[in-house]
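Heads up, the chain below is alone and in the form predicted on its own; it's given as structure tokens.
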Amino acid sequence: MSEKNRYEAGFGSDAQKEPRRIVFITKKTSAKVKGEVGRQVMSYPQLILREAIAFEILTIVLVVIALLWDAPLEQLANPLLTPNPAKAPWYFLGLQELLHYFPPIVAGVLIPGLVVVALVFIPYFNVNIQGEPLWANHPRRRLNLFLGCIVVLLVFFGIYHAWTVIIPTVVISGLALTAYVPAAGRGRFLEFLGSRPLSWWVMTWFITVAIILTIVGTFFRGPGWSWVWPWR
């Protein structure tokens, strides 16, 4: 067998550097795969109380709040009154901004399918499996690819004038731009920035635009959907 081809068997192979495995069976053997066994904890009564303990403090809470705020229900439905703006539950008032900047067709189907299609098809990618920094190895070439996708996200963004969205984005490239820049003497906050991976970067991203986008839908929209400041 060639020096290029060798695979080399043993108990203290590294899964992450050779996720590849070869099994040797002769006839009087048979394969076994045994591993670690971790720390186990029975069903009942560890994770079944708790899981009571959980649900009963939640329910007084919530009895609570019930007792001393009332829901903010308005009255009741009529058809020739449409309220102004009207404006979907609070957990779907993302999309309604969205739509507010871009098409149906974009804001409604393609951007959350393409969110959902992610997350089925990311799982597979053998996509920095070490959890390794963003800008660990190679750091020209990310952070030129870096750049570009930010580029493209900006003017495409900018061209819908979603500012909501670009707001966010701005910020949070800004940050990893940061710990991109060696600095003599970084802070923790900077070194913590420094040592976050590339998903880390991504889900802090989605997540930050999905709570400013739920909070102007909630708070900053008006008649006709227009900017409106709170406490006015």
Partner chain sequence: MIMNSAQRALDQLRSTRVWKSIFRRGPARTNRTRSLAVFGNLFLHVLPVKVRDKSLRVRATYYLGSFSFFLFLLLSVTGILLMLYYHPAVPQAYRDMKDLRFVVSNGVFLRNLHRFGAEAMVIAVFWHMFHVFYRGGYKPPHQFNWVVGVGLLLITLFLSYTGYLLPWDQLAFWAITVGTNIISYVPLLGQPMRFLLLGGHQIGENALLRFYVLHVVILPLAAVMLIAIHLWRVQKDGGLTVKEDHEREK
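Residue numbers count along the first chain shown, from 1. Think of the rigid core as the biggest set of C-alphas that the two forms share within 1.5 Å after superposition. Since the structure is predicted, the reported quantities are computational estimates derived from the model, not experimental observations. First, how it differs from the form predicted in complex with the partner chain.
- Annotation for V155: C-alpha shift under 2 angstroms between these two forms, rigid core superposed.
- I105 is not among the residues whose C-alpha shifts by 2 Å or more between these two forms once the rigid core is aligned; its shift stays under 2 Å.
Starting from the form predicted on its own above, please write out the structure of the form predicted in complex with the partner chain.
Just this one chain is shown here; partners and other molecules are left out.
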């Protein structure tokens, strides 16, 4: 309290130059959740330099690729000559693969619509902001709920024989279940799985399914959307 005098009236002009920091600790996030800010550096030149290097690496890689390969160009468009199969651009082939199994209103409208809505809402679900592991609390109740959801999903996919969705779903939920058994001392990978929150599992499931559907749609589908081996 020896500094007290420095801030008293009369030294008012000085007070502006010595800003004080006020900290609010709200209930939603515990102060611990946010890590240390750590050291700070000047953006110029530290950040600008790194961005410039990133830009140069990108340009070089892209130029090399553009020198080695050529962009595809087929025959002039002909509305009377339908190729078999007609494929959408690669990033929509996951959707086209879904379209093969589900009715168009589900695969073409409902699922992509729900994905976009879900993405927008991600930051507004403040349920588990500290990222608690999936099985940390009430493991029994959660296990029942989890198994219930998986069974409903698998039955739904099963009705439509959507096995390129079923396989990754089984694999990911299997991994989530192995994490149910306490992982201490069972190796780094299992410990890592055991520490993951529900949101991590859902996103990882989504990405896995999306990547597998896209790869299958791109390489493994031939005439009439039948299964083909790309190396045959």
